[in-house]
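In the form predicted alone, a lone chain appears below as structure tokens.
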Amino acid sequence: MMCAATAGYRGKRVLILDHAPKAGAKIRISGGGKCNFTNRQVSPENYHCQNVHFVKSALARYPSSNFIELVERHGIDYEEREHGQLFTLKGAGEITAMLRTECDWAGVEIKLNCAIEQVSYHANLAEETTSHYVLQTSQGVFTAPNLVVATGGLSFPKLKASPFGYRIAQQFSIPVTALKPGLVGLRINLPNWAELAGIALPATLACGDFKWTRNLLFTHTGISGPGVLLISNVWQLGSTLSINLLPHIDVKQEVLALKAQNKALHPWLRHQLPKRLADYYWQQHPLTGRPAELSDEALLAWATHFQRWPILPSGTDGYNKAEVTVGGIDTHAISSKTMEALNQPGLYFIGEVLDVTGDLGGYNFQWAWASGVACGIAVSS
């Protein structure tokens, strides 16, 4: 809808075909129904893409301040939460309604419940004909010189998410990178893990070169919460995470202080952490004897392990729970300025269907707005 309105305001004839019964279904359920529609601070560093420079052009040309101005022009009340996240006050439906209004003003036509059955391309082989795309759909045949694919990823299959956009790319020999659920909980297969369910606390999670300090939630099957959702975008099956359960405390200094005071370590741990979590960790990684009876090396080794508790997830909670799909259409095959396929004239890809995944916090919506505007400005007919 963002792309369509942008192109429509330029005088282009635009038709949106959507196989879902309602437009913007993912918008409606996002942010707990309040829609984290963008973030105050957006930079290329908030995105994960095999082509690291791809997002720079679109984000620079349509920053989050532009979308905020659009929201304000439509009189939508919003609030700012931690880490620059912006949410509507009265519900995500206001963002969908705003985009529908923009499309109406721009003369865009929208057909819902329209299943696309086949896409074909007819190249210009004679001067009197124009290259165009032909779409066979449940509501008839449509032709157009340009086709924009904004089909999203595989997350939330109940909302009619599908791999259709990837199939169109492959049909035209455009590569697709490996796909996996993103912004999703991780599963942990350790003994008695379910006993920790419901515990929540700030923690630092690290995976490779990435690290975030956010709230961590223990579940019956694994871990979730903002920190885990962030780390899930970069985590790969078989990789180990490290968790620091006390990110704001120098545990090494604390254990040496306990030694000097001849105090026990386990009671101190139970004072710092929820007791169930302290007991679980202690059962898995105990120290025999009081700190005063142990060497500094032994105490520091325990503290180092505690601050980098290694956890090997067995998988994710899957696409049913994932907010986004990591991976997608290879951006090396797409123009970063126009979103047009480099090897297929008039074929454009925008939003989540591309291999661009934002961090938690409104960044994926901002990519949708920015890539849609870049395409809407560029589409030629």
Ligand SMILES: Cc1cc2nc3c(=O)[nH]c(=O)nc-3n(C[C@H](O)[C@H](O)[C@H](O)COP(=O)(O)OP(=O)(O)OC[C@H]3O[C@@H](n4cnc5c(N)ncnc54)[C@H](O)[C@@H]3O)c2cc1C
Given for the second form:
Amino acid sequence: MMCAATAGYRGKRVLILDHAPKAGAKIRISGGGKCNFTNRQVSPENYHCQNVHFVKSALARYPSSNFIELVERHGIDYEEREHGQLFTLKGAGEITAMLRTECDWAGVEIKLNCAIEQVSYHANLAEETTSHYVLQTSQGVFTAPNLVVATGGLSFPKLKASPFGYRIAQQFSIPVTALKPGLVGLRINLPNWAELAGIALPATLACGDFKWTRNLLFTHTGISGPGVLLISNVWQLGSTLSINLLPHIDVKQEVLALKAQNKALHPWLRHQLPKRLADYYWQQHPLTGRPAELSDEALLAWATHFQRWPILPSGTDGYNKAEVTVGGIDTHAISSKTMEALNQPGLYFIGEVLDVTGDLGGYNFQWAWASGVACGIAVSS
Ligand SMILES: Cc1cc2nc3c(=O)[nH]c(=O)nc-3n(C[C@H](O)[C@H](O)[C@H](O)COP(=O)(O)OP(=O)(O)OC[C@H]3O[C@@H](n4cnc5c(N)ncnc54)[C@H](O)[C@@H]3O)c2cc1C
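Having seen the form predicted alone, could you now give me the structure of the form predicted together with the named molecule?
Let's see the whole complex now, leading with the same chain.
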């Protein structure tokens, strides 16, 4: 809709085809119904993409301040939450209504409940026509000189998410990178893990070069919460996470202080953490003997392990729960200025269908807006 309105305002004839009964279904349920529509601080570092420079141009040309200005112009009240995240106050429906209004003003036509059955490209047309793309749909045949694919990722299939965009790419020999659920909870297959369900606390999660300190939630099947969703974007099956359950405490210093005071470690841990969690950790990693009787090395080794508790997730909660799809159309095959496929004139890809995945915090919508505008400005005839 951002792309369509941008092109429509430039006087282009634009038709949106969507097989869903409502436009912008993911916007409506996003951000717990309040839509975290962008973030005050957006930088290329907030995105994961095999082609690290790809996002720079579109994000620079349509910064979050532009979208905030649009929201304000439509009289939508919003609030800023932690880490610069912006949410509507009255509900996500206001953002979809705003985009519908923009499309109306720009003369964009929207056809919903329209299943697209086949896309074909006809290079050699009679001179007077430029409509190379032919779409067979449940509502008839449509032809156009340009085709913009904005079909999103695979998450939330109940909202009509589909692999259609990836199939179009493959049809035109455009590579698609490996796909996996992102911004999603992780499964932990350890004995008695379910006993921890419901515990929430701030923690530092690390995976490779990535590290976030956010709330961590223990669930019956694994871990979730903002820190886990963030780490899930960079986690690969088979790799170990490390968790620091007391990120604001120097545990090494504390254990040496306990030794000096001849105080026991387990009660200290129960004082610092929810008791169920302290007991669980202690059962798995006990240190027998009073600190006064233990060597500094033994105490420091225990503290080091505690601050980097290694956990091997067995998988993710899958596309039914994931907010995004990591991976997508390989951006090496796409112009970062226009979003047009380098090998296929008039074929564009925008938003989540591309191999661009944002961190949690409004970054995925900001990418959808910015890439849509970049394309809407560029799309010809
Ligand atoms: C539960 C949830 C909460 C989220 N919350 C946030 C948030 O607060 N902030 C944030 O930044 N991001 C959030 N996201 C991510 C965000 O919704 C997406 O990144 C964003 O919507 C991507 O926009 P898009 O236009 O590329 O794709 P989508 O919004 O997914 O739109 C794709 C459209 O293509 C249509 N389509 C798909 N296949 C076909 C087909 N075969 N034929 C015709 N039409 C088709 C779909 O019906 C849909 O309307 C959330 C996602 C989920 C699932």
